[in-house]
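Take a look at this one chain, the form predicted on its own, written out in structure tokens.
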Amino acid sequence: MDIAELSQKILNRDRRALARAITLVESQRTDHRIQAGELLSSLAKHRRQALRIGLSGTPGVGKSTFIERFGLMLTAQGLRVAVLAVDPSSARSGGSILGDKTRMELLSRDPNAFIRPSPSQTHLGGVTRRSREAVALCEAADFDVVLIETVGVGQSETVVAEISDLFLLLLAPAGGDELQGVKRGIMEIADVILINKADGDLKSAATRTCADYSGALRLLRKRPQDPPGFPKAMMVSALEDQGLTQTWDELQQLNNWRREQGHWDQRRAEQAQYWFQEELRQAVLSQLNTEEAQAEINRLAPQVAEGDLSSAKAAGLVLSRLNITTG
């Protein structure tokens, strides 16, 4: 694969280019890696940056269907979308359904916009190791906003903050204590909390809901990144078109002030280097995928199952066969 001719198709805005990138950085194998890092290094030189906005919630609350209309309504003012949405995999086979493309079937036409599913692998986060390299790939291919959708179930989706740089949580009418469980860490990274299918029957209930959830919003100590009036509660009905203008334009607000004040900046900054160490604890771990590290792994396992061995004990074994120190 020639690496200098597909940056410069990236650049240029060749949407299959693109694909053909993001499975390069997404692919495991040792020869795709170092032809990734290559690719990405190239072009960093340009600088090219755009909107990252996270937007998770559980399943069922019209995720894919709020995407499609509001990435619908930024291609009409005259902007590039694109959408990178997480589908998760199975615990047994690995396998995904990989089925965002068909349930945004308009925004999947639209010249404007590009949509790539990709499959978690079982990465805990809501997003999948490779996604903030995805990401920067869409910048390079001169997209103005980029749409990170999580696989939206349960508590590790806190880690989209560390690619976006505004996070949406939807959430039905409702929707009682849906996220009791998760909640308090995800509301303390959310920006604006939608409540989604606020039309018809539901829209009192939203009404109610939104009001619970501002109450909420307010309780929360005030994050020094956020402007008056920030984090918020909204409704939506992604179905009819309303409240979308409205979140754009809150959401325009936000990231202006952020950037006014400094904090765009150093989020980056931060971002950055959560990811390079994330990198090397993977490197890490990936020893322990060697055949000398599954060879005393295996040897040892016996005698833990049988009690004449404590996992702490096997672990350093393993470690010290690796050269690698514990504290």
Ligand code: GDP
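Nothing here was measured: the structure is a model prediction, and the numbers come from that model. Residue numbers count along the first chain shown, from 1. First, how it differs from the form predicted in complex with this ligand.
For the motion between the two forms, residue 255 lies in the other rigid part from residue 298.
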The other form holds:
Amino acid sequence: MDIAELSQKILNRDRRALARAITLVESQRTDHRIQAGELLSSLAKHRRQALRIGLSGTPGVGKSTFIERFGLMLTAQGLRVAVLAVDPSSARSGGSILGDKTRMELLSRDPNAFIRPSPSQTHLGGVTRRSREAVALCEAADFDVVLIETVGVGQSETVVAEISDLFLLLLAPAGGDELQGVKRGIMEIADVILINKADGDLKSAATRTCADYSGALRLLRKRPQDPPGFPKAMMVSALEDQGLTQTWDELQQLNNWRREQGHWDQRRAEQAQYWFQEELRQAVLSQLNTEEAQAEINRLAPQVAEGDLSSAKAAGLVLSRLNITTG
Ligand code: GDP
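Moving from the form predicted on its own, what structure would you give for the form predicted in complex with this ligand?
Below: every chain and molecule of the assembly, starting with the one above.
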């Protein structure tokens, strides 16, 4: 593969080249990892940046409906929109949350949109690096907005939040007055909570749910990166196209404020550091899983159990024999 040519095509907004490049970064083959590294560093020089919006919600809450309508609204304004998915559960279910071709049919045909199904990797570490690299590729391909979707399964939200500038949580109207078991940690990373399906028979339940979440958000610790009024809960109907322009207005308002106040740059810098540490962690962990390392661990384990060797010393011995590289 000619990396210089691929790089140029991506910079020229060629969507097929972008798709090929994402396949390249998803590959685990060593030669592909090297090429991916070359490609990413050649593109990084151009320093193009998109607004990265993370979006999470349980299956059935309306994520694809929302993304399609929201995406179409943005492309109608002349913006270019990429949609990526982070789906750690896909490895388990064997499917992919965006794998179904009928999802987002209109948006996928829009020349100003790019939709990429989730990578099916076996561990979250692999998925996250590839998603991060896919976001970088979309930015190089000059997309204005990159939507990063994930199914709410706990850990994946944190990962998506660490890739995103803004984080949206999509919820359905609740039947009762409970807060739908939404974990506090997830509430804490949300910038905007959208109560979807605020239409028809569900409208009044949506109104109640929205009030509940507005109350709950007010009780959270104030974050320095929030202007007054944020984080906030809002009602939308993706199906009836209601509340989507307001959502975009709010997101832009929040984003502009963070840019002006320096929070945006600070956040990207913190994220870069987070991922630096995460790369290191993943590299060490993957080396610990090699046969060689496991054999050494198994060899030392009985001595540790017998008390002949301290656990710290044994760990030191194993670590000193690792040949750690990223890849
Ligand atoms: P996802 O699994 O989160 O991607 O959810 P989908 O977008 O596939 O939507 C699940 C179901 O909810 C579908 O039957 C949609 O038509 C429906 N749905 C999505 N958005 C709305 C909405 O705003 N109002 C109503 N009433 N139904 C919706």
